[in-house]
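Just one chain is shown here, as structure tokens, and it is the form predicted alone.
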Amino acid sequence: MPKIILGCIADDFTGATDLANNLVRAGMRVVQTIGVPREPLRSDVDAVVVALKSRTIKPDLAIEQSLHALKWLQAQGAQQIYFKYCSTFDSWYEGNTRGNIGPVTDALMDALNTDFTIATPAFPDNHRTVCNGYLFVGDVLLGESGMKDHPLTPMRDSNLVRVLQAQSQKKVGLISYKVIAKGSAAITQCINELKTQGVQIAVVDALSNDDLIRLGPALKNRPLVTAGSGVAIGLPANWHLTPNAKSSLLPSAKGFQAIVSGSCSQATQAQVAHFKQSGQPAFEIDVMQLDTEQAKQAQIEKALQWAQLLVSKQAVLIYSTADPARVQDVQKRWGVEASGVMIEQTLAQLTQGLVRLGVSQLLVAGGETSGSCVQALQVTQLQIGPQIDPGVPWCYAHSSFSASQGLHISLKSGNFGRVDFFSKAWRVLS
């Protein structure tokens, strides 16, 4: 039976596939499963991500699910493994509680016997920097980005030691980026000393892919490391490993194309008008309109149709995408939970459509979207490929929908993407 060295636990499908693109550049072979496998590893590969669908689930839940993808990534003879959430730190939330990135941390801590791990999300590429524990996007302070109205995980607080304490049993502390500066012996001779002082989870700064390459060296001999997806460009060469431009290698792409949007975040808004402005074609969910099982119905139907009529001669988007106040909307009429699951479940079905009318070339933006769709699909593994934008690889897998070929989907976070990247992606396969 193959051996891996890295294992992998991701929080949402685009987060895998975040993960699994920026270790595929650095150097290793990666492949993605949808879920914990119930079989054992056939695959000759360096790294196995385990995409599950536990960010925005209760803690007890999320702890369950990821105890289950460790327990099976020991069996594969994972080394070291990888607990990777968003880089925006954000996660379950509930009222005035929110937050499993710790508790999940704590279990994982505590089923590899391990007393001190890191954290931090930091991805420069992406415009994600830590600084003095403050999260920033772009040059903004995270509770002050668009995420602080996000409409299933919030973020109102920016320092990251604070957020993590509030969530963990473990101490929290960190290692600034005047000592990241310095180096890996540096930066293990901090972790010692946070150690002395009881610090269990260390927040890490990074202001580049520099800061996250002098980290890598000291992280080699860690059982567990917790971060976003930026961490993984230092890790490979703990391995001897290297960017081989073969380890991206996909099929040749065939058949037709579309995109699904379920996203509400300001990049994915900016993305979907810049499709639509730019004169393709699209087509909008009425999510006012889903509220019973033969309306959800009628609105796929109708939107089928109208894909089968343009899907053989160009691109073509459907979306629930909108802005903040439409979605309030929904929410106040069904509620959080309940909207969420509605929109998740239409667009799944659309998807399958789609496949059935020849699409294999799919575009999913949204992390709960990417989730609901690549399950609907019955998909259980991907290729991870070459990349589309920071954060974002073209992947290859087989569906039961697409009985005679292959699919290339990209997982989009909601987040990531330059505003043409709608209109861009295809080049990359082509």
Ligand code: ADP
Second form
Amino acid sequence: MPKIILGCIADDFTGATDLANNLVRAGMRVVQTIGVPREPLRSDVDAVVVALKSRTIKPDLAIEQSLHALKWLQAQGAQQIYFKYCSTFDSWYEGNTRGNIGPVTDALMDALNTDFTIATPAFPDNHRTVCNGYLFVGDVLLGESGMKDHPLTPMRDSNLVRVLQAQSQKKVGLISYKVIAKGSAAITQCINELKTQGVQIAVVDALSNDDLIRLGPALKNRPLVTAGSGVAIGLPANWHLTPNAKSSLLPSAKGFQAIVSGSCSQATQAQVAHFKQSGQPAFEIDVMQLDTEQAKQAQIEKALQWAQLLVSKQAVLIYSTADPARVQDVQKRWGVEASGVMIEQTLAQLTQGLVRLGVSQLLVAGGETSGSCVQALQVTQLQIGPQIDPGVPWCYAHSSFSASQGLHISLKSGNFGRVDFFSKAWRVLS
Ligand code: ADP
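Switch from the form predicted alone to the form predicted together with adenosine-5'-diphosphate (ADP) and print that structure.
Full complex below, order starting with the chain above.
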């Protein structure tokens, strides 16, 4: 049985792909699994990323799923565990109890019997940086970014030490950028000092990729790392792995091209607008008309008929993407959770229909949306290929809905990708 060296648990599907992408680029061969596999691993790879859909579920359930993933990864030989969350540090949100990142971290630390880990969502390639514990999205603080209006997990406090301390039973501290700049010996010394003060989780500043590379050696042999995807760039070197072209090779692509977008994040709004403005075909799902099963099926039917006429000639986009005011109207009518699930299910069924029509190059925008679509397509494993934009690679998967069985698919987290993402992604495969 092949043994892996790094075992990763990601709290959503696009986040898992983002992490896998960074590991591939740093020289690891990576498979991403959808949920915890029932069988042992068959492929000979360096790392497995188990994609859960635990970002927006209650802490108890998120802990249960994460511990189940941990057990499976340990059985595959994982020497180090990486708990991956969003680069905007958001998770389950209800009333005053905000977040399951802390509870899951606590549970993994206890299960791994470790008294120290780090926490940092920094991902400088995607303009997520942490300074003095404050998370920046581009040039603005997290709490002033588009994340303050996220449909499921709004983030209004930018201080990660405060955010995490409110979620964790363990003492949270900080490793500042001044220490990170001095390199791994200084980082290790700082960790030891923090431990004497009773700190068990340290939020780590990182302003650049160089910071993350410097952090890597200080994480060697630590049972648990918790982070966004950025920290991954500094880890493979701990096993003497270096970047190489072979780790991202995929089979050649053929078949029709389609995009399904359920993300309402600012970047996706701009990408949808750009696609439409450049004269390419786009179909908007009327989300106010999804209240009965019959109405939902009618919308799906209408969208698929539209797509069938066009998709053999060019890439088509089907979307529910809307601005915060329109999202609020929908949520007022059906509630936040119910409207999210209803739209995700509609887009997932639509995706099945598109693949049945012969689409075998598919872009999906939105973390939760991607999770639903991948589940609906009964995809269980993704081989990670070349990157389209930071955090978003093409992947290759098998789906029983595809006549050719093989499917090139890319799962785009809402705020990722440049404005022309939907047009240029295809070129990376050709
Ligand atoms: P992102 O990665 O941008 O956060 P997600 O897919 O994770 O995107 O989350 C977007 C959520 O918003 C999903 O639950 C989706 O079903 C929901 N949604 C999509 N379109 C609309 C809309 N027009 N109104 C309300 N909610 C929507």
